[in-house]
Amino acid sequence: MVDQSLFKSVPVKSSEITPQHLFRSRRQFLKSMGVLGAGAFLAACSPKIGSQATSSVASKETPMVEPESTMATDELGDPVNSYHEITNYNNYYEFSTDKREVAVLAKDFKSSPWEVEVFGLVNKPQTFGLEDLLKKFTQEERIYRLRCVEAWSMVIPWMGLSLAKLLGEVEPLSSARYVRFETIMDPEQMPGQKQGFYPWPYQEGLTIEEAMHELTILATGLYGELMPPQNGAPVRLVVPWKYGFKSIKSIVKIELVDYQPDTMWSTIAPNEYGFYANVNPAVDHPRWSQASERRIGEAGRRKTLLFNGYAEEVAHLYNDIDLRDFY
């Protein structure tokens, strides 16, 4: 008898549910990938999507799969972003520092085969392949805001694993304080890592809570397919409610630590980029304002939420932090 605990992972309310037909034509697509197991595709934390999603993983061309912007909202009703604009306005420093020309230089990326390693301060370092994270562990789809840095905007509909049932696999010791990840380092295929002002290969981090927060995934697609290269395939994190930078892609190493290990951009400029990093609108970036942000694909600027409009979930993990100097 399947295992009824493996369908849930967060609570879900009746309304935030994926529908049904959009369920079985996922389920459909991850069965055909040989992915689907015991878990099955639920929207936590998120409200229902409208746009069927179809297959294309083994074609290089990127699909256009556009939302029904009625249908497809997170949980405050904003639509989704397209296809389009979530796969061609990409952050990704290790193939260029042009936003639109990520996706060209990045289609042709190897992400399979793959190995994320989990080692350090746990009772079972484990590796796995791109393939037991697909297969051992629950896929859900998630329907979360992306906050950049930079004050633009996106709502993004990922599928996933949660980051805490990974980790558990491998039994972090109490002496674990923080996680740290790291980017695959392969210049040949990401040009961007052969300059050298940049410290590669990327590493990010998180304390043990917040690598734990049911809201905090390792992403393995968007829109019902794949990650796309350009988004950080085969696997990124995904936190919510801190800047985009935060979210790592392409991870290869997942590290148990009893230090705040370094990242990259609080290495480059501390005083710009903090390691917390959470979404604080009264918290101004020193060159511009975090106040407001600019919604990919809308016209005009709306008002940032504190931690992105997550409050409600996380803002306990920092009762006894001042948000101010711990930014």
Ligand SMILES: Nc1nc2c(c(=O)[nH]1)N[C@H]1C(S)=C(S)[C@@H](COP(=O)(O)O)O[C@H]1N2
Given for the second form:
Amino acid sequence: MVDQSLFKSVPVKSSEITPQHLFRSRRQFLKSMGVLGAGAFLAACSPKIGSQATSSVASKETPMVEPESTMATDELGDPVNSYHEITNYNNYYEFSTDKREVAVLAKDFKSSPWEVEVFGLVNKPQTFGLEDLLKKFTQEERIYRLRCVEAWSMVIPWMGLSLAKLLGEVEPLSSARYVRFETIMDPEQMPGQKQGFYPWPYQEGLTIEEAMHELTILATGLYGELMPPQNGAPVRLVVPWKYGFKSIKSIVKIELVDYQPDTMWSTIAPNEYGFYANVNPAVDHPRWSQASERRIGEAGRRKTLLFNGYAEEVAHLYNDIDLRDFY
Ligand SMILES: Nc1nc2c(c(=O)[nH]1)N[C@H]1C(S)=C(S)[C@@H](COP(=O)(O)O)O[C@H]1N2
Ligand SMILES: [Mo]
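Having gone through the form predicted on its own, I am curious about the other one (the form predicted together with the named molecule); can you provide its structure?
In what comes next, the whole complex appears, and the chain from above leads the way.
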């Protein structure tokens, strides 16, 4: 059991966001998993990716006062969205198609105990309990932009583990070319799954190169708290350079396969939602432009960035394909 009572701190209000708050909440997060004080874990945090706060938490001796340069922003300097915004405007069709209703409907979702089966074209198939995911793997803070295909976006301070490290544990075979993800099927808890129109369970997929990329994480929390139900408790994918629908929630299966897997959205509307789904301002959705977006909490619109602003890190993955054909 993950001891929820260890999370005594209340979510940080947007008016109170400071580096110290994020830092404290991160300490709280690690403490709850019993890994605080394990210097080796903390030192393994990647300093380059996401928040600079991560690198400053290199040891348990780090003072509570943060250097001037550490801000609760993404690497482009944009502030993180408030906890309230991130947890009250959600796409999670298993609960509702109304973004403002998901939080209420998902409130009592029981996500413990939880297991994730990692199998398929691997040497060592394994089933990981949530506790294993939290304790065996470094939980890093990653402040990422999330760009929904519907043309709104947020900046979210995730906590999570590297998907590459998890896959390393099961030892993919060289024949594994894609990774397939599946959300839990639980119509008793998820009213949306009683609606026949959608081909449940929600499924997603990545190429093996995308899955192994250092930006790709399995997120286990946000704002230093375990993942709220509406954001995909207890563990969901986050692939920040792709449209939000690729970041599948409440994962129970991760399968290594040698074929391009079906995804829920490409099954429903293949001409609108492709397998790649890279954020691309030059490739419009058939029914609307993708050139700009509405950042939640901001007036007006901002320009959408190629690969959601992560081109330097990921563009090389797509050197050999035409992004118009492979949308
Ligand atoms: N299982 C599942 N995962 C899902 C969805 C969903 O409906 N079901 N919606 C996706 C979409 S469209 C987006 S934009 C993001 C939203 O994540 P958030 O609610 O944490 O912001 O989750 C994605 N993951
Ligand atoms: Mo989305």
